Amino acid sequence: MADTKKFLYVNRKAPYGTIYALESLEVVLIGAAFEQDVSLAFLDDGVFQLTKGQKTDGIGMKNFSATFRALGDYDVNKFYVEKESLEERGLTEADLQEITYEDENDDWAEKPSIRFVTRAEMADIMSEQDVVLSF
């Protein structure tokens, strides 16, 4: 797999009110189906996509937040969340849903998919990718 390109999907928008968050998730699923090396980044209002207890009844939109927890089944297990974006929005790590994957290289141990990184670390992660798509 030496020629596998690394794709980073950058999520900057709130989960509802626009189609960006849902479209990003759909493109991630397509990329994973084609065995791309897929990572997700959540910054700015995109951190709200991972919050616990989302209720969408009042806005008439489908709540798709549970789909993030299924991405590990598609070998998508690198979720980078920018610490500063959380702090700027009054959120903490505890406000986010738990997203895990089973590590086949470690006797199927369940491990967290979310990695909390600083803004500087996020810039480094972005620079290491072959393709960066922003939503």
Second form
Amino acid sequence: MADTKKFLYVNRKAPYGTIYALESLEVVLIGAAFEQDVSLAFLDDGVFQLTKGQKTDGIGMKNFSATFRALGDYDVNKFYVEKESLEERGLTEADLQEITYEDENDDWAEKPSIRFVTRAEMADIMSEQDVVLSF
Amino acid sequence: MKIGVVVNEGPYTHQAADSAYRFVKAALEKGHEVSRVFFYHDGVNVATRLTIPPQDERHIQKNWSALATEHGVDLVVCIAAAQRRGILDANEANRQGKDADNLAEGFRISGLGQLIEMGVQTDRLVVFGD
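Please give the corresponding structure for the form predicted together with the partner chain, as opposed to the form predicted on its own shown earlier.
Full complex below, order starting with the chain above.
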């Protein structure tokens, strides 16, 4: 596509207390059909969206955490997670679910989609984008 | 410059819909093109024509509708977000078997693709939210 832009979806909210996370994911899924260069950022409470072992039966809401693992099939495989946000919430990299994609440029080798970056690196990532959608 | 705008919060509870409105007006007055405004999350609630604020308060929905009729700004309401919150046009109300519709003049209901397309086609995308 001639009009390829760098899209960054910024996720800053925990997954179920508000609808932002779910409706952000809906934009990512629709946007995947537009063949843009897509990245996701997770910072502040947004890092809770990627935690493993989510169970939502008790609150009557749909658990959409598995959808993140499917995004690799739509060429959405750059998940930037801010290290400071994890640390501030007592989380470690091991608390997040494993999300991978198959690299078509490397004989479909399975690679991790999540990249852990510092707050300063996140600022650089944001400044490189054409379109930043913050949720 | 070609500008796209996103409104992510509902009227009166949050200033986002007011700030976006003022931004769009100012941009138009400066001679910029505002090709589309996309209403998402609770922002879709701006588009109900059943809003009746007290007479001495601003009428957010009517302000936006006037922008559409006077300046041709394309006001797009996300269909998935709208249906969750009970915002329907006549077609959709009919299709869903509902006995009423409430989409205000100047707004249209469409899909999230319109948001992505706006991001691709504009020089700047400005998001108003929490």
